[in-house]
Structure formats: structure tokens, C-alpha cells
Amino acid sequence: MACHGLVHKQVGPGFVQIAERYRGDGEAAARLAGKIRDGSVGTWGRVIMPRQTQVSEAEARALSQWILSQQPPR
């Protein structure tokens, strides 16, 4: 939560922003799980997503599914 806000960008995008970008993409959960564990750069500009190697593959899959389930506030 230090890098991602629930709705809005902090250092990286908010979880709702991520969910909105990938809504309807059936491959998104697996790709996001990989980005959680392996890190990435360039998806959201010059922001670096550092590797989270302490997160297991199962935890990364659960996290990515939770992120993708986020809805904008009403």
C-alpha cells in the first residue's frame, strides 16, 4: 500500500486504475501475477514495479485477481 493507492496513483497506479485498464482481458490475471513477482517497467510510464520475490506464485495469483475485481467508487 506504500506504492499503490486503492483508487488513485501514489507511486504506481491505483488498483482501480489497473482493473479498469485490464477489464475484459482474460489473460490479465496471469500477466499481473507475473509482474507482481518479476517486476516490470514501462507499463505505466517510467514507473518501476520492483520484484516481489517474497510473494509466492499462489499469492501473486490471488493478489492479481483481487486487483482486477476492484470497481470505481460510487
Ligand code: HEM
Given for the second form:
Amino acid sequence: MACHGLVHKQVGPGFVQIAERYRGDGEAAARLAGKIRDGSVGTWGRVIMPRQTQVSEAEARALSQWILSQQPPR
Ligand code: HEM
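Let's compare: the form predicted alone is above, so bring in the form predicted together with this ligand.
Now the full complex is given, and it begins with the chain already shown.
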């Protein structure tokens, strides 16, 4: 939570921003679950997201689905 806000960019993109980017992409949940465990760089900028090895595959899938379900605040 130091790196990701719910809505706006902090170190990494806000979860709502991620959800908006992949809205309608049926393969995003599986892809992002992989990136949570493997880490990522270059999709949103030049800052590296370190791999999150403490997160199990099942947890990564749950996190990914939760992130993609976020809606902008009304
Ligand atoms: C379990 C914890 C975390 C989860 C669930 C998570 C989730 C995500 C997701 C879904 C993305 C989008 C990847 C894409 O669009 O391809 C992302 C990107 C990113 N995250 Fe995280 N993240 C976590 C921890 C962190 C931490 C600890 C940091 C900072 C040290 C961080 C920094 C970033 C950055 C900089 C990006 C953009 C990477 C790029 O441009 O490719 N994240 N994160």
C-alpha cells in the first residue's frame, strides 16, 4: 500500500487506473496475477515493481481479480 493507491498513481499505478486500462480484456486477470509474482517494468513507466514472492499463485489471482473489479469513485 506504500506503492499503490486505490485511485491515483503513487510509486505504481492506482488500482482504478489498472482496472480502467484492462477493462474488457478477458486475459488480463491471469496476466496480472503472473506479473504480481514476477514483478514488472516498462508497462507504466520506468519504475520497477519488485516481484512479490510472498504471494501464492492463488493469492495473486484473487488480488488480480480484486484490482480489476475496482471502479472510479463517484
Ligand atoms: C502484493 C503487492 C502488489 C500487488 C498486488 C501489485 C499489483 C500490481 C499490478 C496489477 C500492476 C500492473 C502491471 C501491468 O499493468 O502490467 C502493478 C504495477 C506496478 N507496481 Fe505493483 N503490486 C504490488 C506491490 C508493489 C510494490 C511493493 C511496489 C513498489 C515497491 C509496486 C510498484 C509498482 C510499479 C512501479 C508498477 C508499474 C510497473 C510497470 O510499469 O510495468 N508494486 N502492480
